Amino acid sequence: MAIDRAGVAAGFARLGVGEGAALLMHSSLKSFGWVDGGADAVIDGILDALGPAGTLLVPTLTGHRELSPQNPPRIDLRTAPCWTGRIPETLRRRPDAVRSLHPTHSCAALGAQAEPLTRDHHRSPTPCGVTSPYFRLAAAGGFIVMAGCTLSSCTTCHTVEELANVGYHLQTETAFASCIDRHGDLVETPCLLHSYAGPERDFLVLEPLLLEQGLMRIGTVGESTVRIIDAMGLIETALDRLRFDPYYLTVLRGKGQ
């Protein structure tokens, strides 16, 4: 069965998305079956149901367990491509898209609301901090789109884990990284890296959490099955778990490591 951008719009509108919303938006385009019109039309029918007030946001991440301090992030973020699938890379692209300034966890958006929610990334100290575009969603009571995925890609779970300050998320020593920004200027970003020695991630733990607290719904559009999750919701019951047990969000969750 195919879906078209009129579709999509109507999709995403049946799952309550309405005008005026902000999104942030992990997809697999895939998961729609097929699409007439691609990426693109996935994205132009999200952005007809958010309206002309509404604010669609990607993850176009960059990171790569290779980066440290010793080896810190360069990166031109007019031309670097990012790893997080065809529909971010495809907004990224947009001539009117706005891309967050972070050296690893940059987000792009478009809509009214793209340059408030993404100005001073650069400015975070950890990826996915207060000044990130993650927490600047959920402040402005923005919702998670999980569009084929799970929240196993969710890159808010960092946003929490950098909130509660756990001690296996970051590497410990300043890395004093670099992007060259929209305008063409180099932009000195210096920030904690993400760890990839610590322990294996478990956010699927908190879907169940989620539901019954009425802060996540499921629904499909065309063949993807599509998660609408409030992130402020979502960051306020993982801090509440972290703050008993701070591997809540990990397999060793409840061990006493």
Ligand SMILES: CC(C)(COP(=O)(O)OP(=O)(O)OC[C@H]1O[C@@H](n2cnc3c(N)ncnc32)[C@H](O)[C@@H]1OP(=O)(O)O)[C@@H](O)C(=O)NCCC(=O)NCCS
Given for the second form:
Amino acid sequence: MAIDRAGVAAGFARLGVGEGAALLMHSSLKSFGWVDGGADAVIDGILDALGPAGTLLVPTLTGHRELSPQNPPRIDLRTAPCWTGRIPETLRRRPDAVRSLHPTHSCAALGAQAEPLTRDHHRSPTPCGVTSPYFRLAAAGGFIVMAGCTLSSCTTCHTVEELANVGYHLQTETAFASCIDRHGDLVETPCLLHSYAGPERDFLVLEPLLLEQGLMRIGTVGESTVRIIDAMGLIETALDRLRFDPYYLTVLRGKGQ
Ligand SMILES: CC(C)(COP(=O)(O)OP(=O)(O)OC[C@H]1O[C@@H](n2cnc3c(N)ncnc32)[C@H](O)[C@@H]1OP(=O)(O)O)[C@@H](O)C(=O)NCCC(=O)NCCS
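With the form predicted alone in hand, show me what the form predicted in complex with the named molecule looks like.
Every chain and every other molecule in the complex is listed next, the one we just looked at coming first.
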């Protein structure tokens, strides 16, 4: 059965998404079943559930494995498409969306806290650090939503890797990247880039821990399985484990590497 904007709003409200919340949503549009109105109906339905004080962020990632200090990203954030799906791509194109200034890990946001949650991303020396929207959302008491996808796609787990300084997550030399911002100005954005050489990730290991602690709830909206996670709870839970095993979030967990 199809779902529409009102159904999306009701579904998220049923899952406890309240007025004024801040959400960072990773998503699969297809997972909802047929949506009358497509990606826009999902976005508007969630905004309806959040009300005027709420904020919806989406990851609008643009990085790829060919990037390096020798081949640094140069990106126009007014036009650069993201590879994180139809919903983020639709949201970032809206005239009132604010996109954070980062050459690989930008987020786009709509709503009351869109500006404060996206500001200063270019000042973060690492993609998901404390001035990134990923950490700011957590610090603001926000929630991560995985709609039709799992923790495997959770970019905030990279925030955890950066805070724990795990050693495998980033390239070691600074890349002198640059971005064109929403005003058309060129901004130099030196940063450490994601390393694709690191061990395979296994972020799913966090799911039972988060459920046990009441930091994650799972329900459905339309046909989509939706996970809603306390963002700071995820960061703290994962950091606790990484203190004992820096490879906890990878397939090398427990192998004493
Ligand atoms: C990869 C991923 C985006 C694929 O999901 P998907 O649902 O197949 O793709 P999208 O969300 O882009 O939605 C487009 C699809 O929705 C479907 N679709 C189109 N209109 C639709 C509608 N009105 N209603 C429902 N589905 C519709 C189509 O199948 C379309 O695919 P097509 O263009 O190939 O025909 C998803 O599985 C995922 O991983 N999401 C998280 C990504 C992320 O945040 N990564 C961060 C990494 S750190």
